[in-house]
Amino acid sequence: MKKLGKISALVAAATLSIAGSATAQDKIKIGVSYPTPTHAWAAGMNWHAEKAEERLEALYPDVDLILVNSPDPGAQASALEDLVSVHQIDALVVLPFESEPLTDPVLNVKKSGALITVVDRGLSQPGIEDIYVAGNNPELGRVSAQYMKTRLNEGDNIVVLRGIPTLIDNERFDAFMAEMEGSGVNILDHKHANWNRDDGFEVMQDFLSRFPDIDAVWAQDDDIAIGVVAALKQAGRDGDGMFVVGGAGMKETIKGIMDGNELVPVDVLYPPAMIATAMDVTVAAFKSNGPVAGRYILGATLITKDNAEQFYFPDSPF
């Protein structure tokens, strides 16, 4: 009887060992879906996503992050279907190509039982996501205006270049205008430049032809700001004390700030690294003892010469 008892104990131990081994081999699968990079900010986002994948998978061997980028909303919807049917994901981190056409596809992923983290662009139906991570668009406009007011006096003149006509642009612009109200600074005109260098160049050329006295430019976006600076240099207006404020955190802009660029002396952060933050928080949902569900709105930090180094990623394409 003693021998049989020992054999039973060994069998039980072996069974537990096999079960433990099988469990150890199970992966937490997290899909990460975002638009194919077509401009600088999105390229930076892709770089930060890849770096986060390397770091998190090294830290957690049982986590499998599956990165997929898509060239249009239809392709992204198909990619989400594959992440569920082929990869059987436990969670999804998604930056929707567009809100409306991706709402139902993300809802279908939710119905599969996956945790949902939405990044930057909200869905058209509230309550689908468990976690939301985004930049702070109203704060970007407000922080930009607050800085400009420290440099400008009553009666000074500025022009404003807006982005693409979207909710994001409206939030930035409305907050900027509200902060500037009562300052005595004249806003000569504002036009959409579509977060594009060429459009920024053309809009700024128009402003320069119509307004001989401009003290500052709010470009809202670093790509637009590059076009603005090119127009200023072509017109020979880059040395008359004017300054430009962009936004996002492009590495060339930040390096210029570090080097003391007086034409573009500051920037306002709208981090492409927000997707890495979303990946971190999503992994934490499986690894942390504390709750992580909720909204994570990242600050629109004013980047100056004093703090620029901490936002400088020289290996990033953005």
Second form
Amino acid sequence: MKKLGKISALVAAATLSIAGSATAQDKIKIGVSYPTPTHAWAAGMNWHAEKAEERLEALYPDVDLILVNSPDPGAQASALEDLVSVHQIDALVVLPFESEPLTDPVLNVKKSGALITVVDRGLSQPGIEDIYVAGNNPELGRVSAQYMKTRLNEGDNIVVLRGIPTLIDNERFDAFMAEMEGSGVNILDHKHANWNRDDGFEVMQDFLSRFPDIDAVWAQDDDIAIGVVAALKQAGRDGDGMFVVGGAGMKETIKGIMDGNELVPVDVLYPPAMIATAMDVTVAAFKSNGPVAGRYILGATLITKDNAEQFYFPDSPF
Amino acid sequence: MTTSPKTRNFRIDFKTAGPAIALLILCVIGFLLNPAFISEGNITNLLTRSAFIGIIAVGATFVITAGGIDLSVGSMAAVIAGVMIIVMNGAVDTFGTGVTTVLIGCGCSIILGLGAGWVNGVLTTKGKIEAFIVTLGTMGIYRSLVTYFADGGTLSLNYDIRGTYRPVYYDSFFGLPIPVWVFIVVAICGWLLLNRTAFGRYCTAIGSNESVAQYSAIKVDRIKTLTFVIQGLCVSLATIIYVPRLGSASSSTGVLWELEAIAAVIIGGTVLKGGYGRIGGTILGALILTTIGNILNFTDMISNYLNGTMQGLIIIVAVWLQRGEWGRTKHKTE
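Switch from the form predicted on its own to the form predicted together with its partner chain and print that structure.
Let's see the whole complex now, leading with the same chain.
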């Protein structure tokens, strides 16, 4: 009992001091929560979030952005609770680890009165978020297919390497197949390469052994594309107008496009920088005289030699 | 039906040559699905690909024969690949982009492999922690270290060094790619060590019964630590031939290699609880695993989503074939 009393006294003191500090400064506090980067795309997102924090805090001295990353859905739920109880945030920008387990925690943040911006992965219940910012997976497939059609003729053969079997992968793939339909281009086969260079290399090696005539490859992702290119070069089948279309916007790929790489001539954007867009819009909700609530679906821009420069961030890890 | 002696021959064949027969059946299936399966290019790809898991699995055969297990090999390969790349990129300024830098990278890989294996071994023997827990711990540590070194992204080898180093993966020597030669040499050394030396017999003795081995004046701790060191060395050799392939390492490098290596060892006839090991079987096991993946890429008859199911089924059937119990029961019922 004695121990319990001590603890509750501590908690009371802590609560008091937090309340004290909160009233002392009337900054606009915005929490930004996303998964700990464990792959290149997420590392790029982390980098862009930090850049946006720097830029926005310099622009608006009364805005305080608090960046938190969490290694799993449970940790992210706790992080959201802390953002409310410790930091008393006025707004939350969140890229949920998984939709289902984080819907309730985000709802609780909303109940505290904070503005909610959800990035990329939607929640499992509609109507919680005020602002939604996301890339466009079906559009990525469609734009890739449209480019393929400009380069290929009836009777040409392509192979497709897919990501990890998930909804994202299905959306991209289905939209690609729908757009290719009726073009007369043969899609020889499609296999999962798990958004991974090693798998991209091995699957492409096997496609090359299996199909003597391939005219182009849709790799869907820049990491897979790197493996595909290595396999093409190994087999000496990287010439004759062969080309590979990836996706995401990795800096090495974009640099290659700027330098006129013929094997990977374009890329389709699925930008990790979307977190920065979400932070901008959320700050605008406090600063702009225009309304900002709504859904922002970013375009899956085709990156070519002409526009590559604006998507090139040499300092980003992705 | 069949006569009695014939049945016995049949059964014995399966018990000793189970993995070889499983591999042969797989190859026939592959050929029937697509004759391009036995093209020179595909066979070379298959062998080269098997080299990574195969080399690691040779090391795992020692650890498992001596009654241990190493779950950290995939993460270890990733972190060694990462550090190799960092070291080689850093050495460019002083040593240029020539062979020296590549040798420094390889040396660094071997030192790290031996060191990481030694840590696993000492924590298991002197620290008196189960190998499963020790290597589960180091697996997490190595995996997060490579993520940390890569800043969550991908570490890429300097483009010019890649030019120097590339032949180690892509070039051939007497018609066989260099990784396959490394695999062959490692396999022969492993076989000699396990079957023709006192060390190999000690491993088997410790795996069968550690206490008895102790009373027989075998230095159990030293031998067990050595098995982990051998495992570490094998991982570093596999990494040396892995890095020139794509010249990069990330947190997704070597994911699940530990389970593939263990599966290769068990398919090959080594007993998971220790006491009996077969290097030859391990090599066939590694080839079987790679062949399954290769065949699945050669056909669109099976839904992509069921790849894991096919792999699981073939692993179970391959082990079932070589355990041979089914033949005996059938014989009795006849």
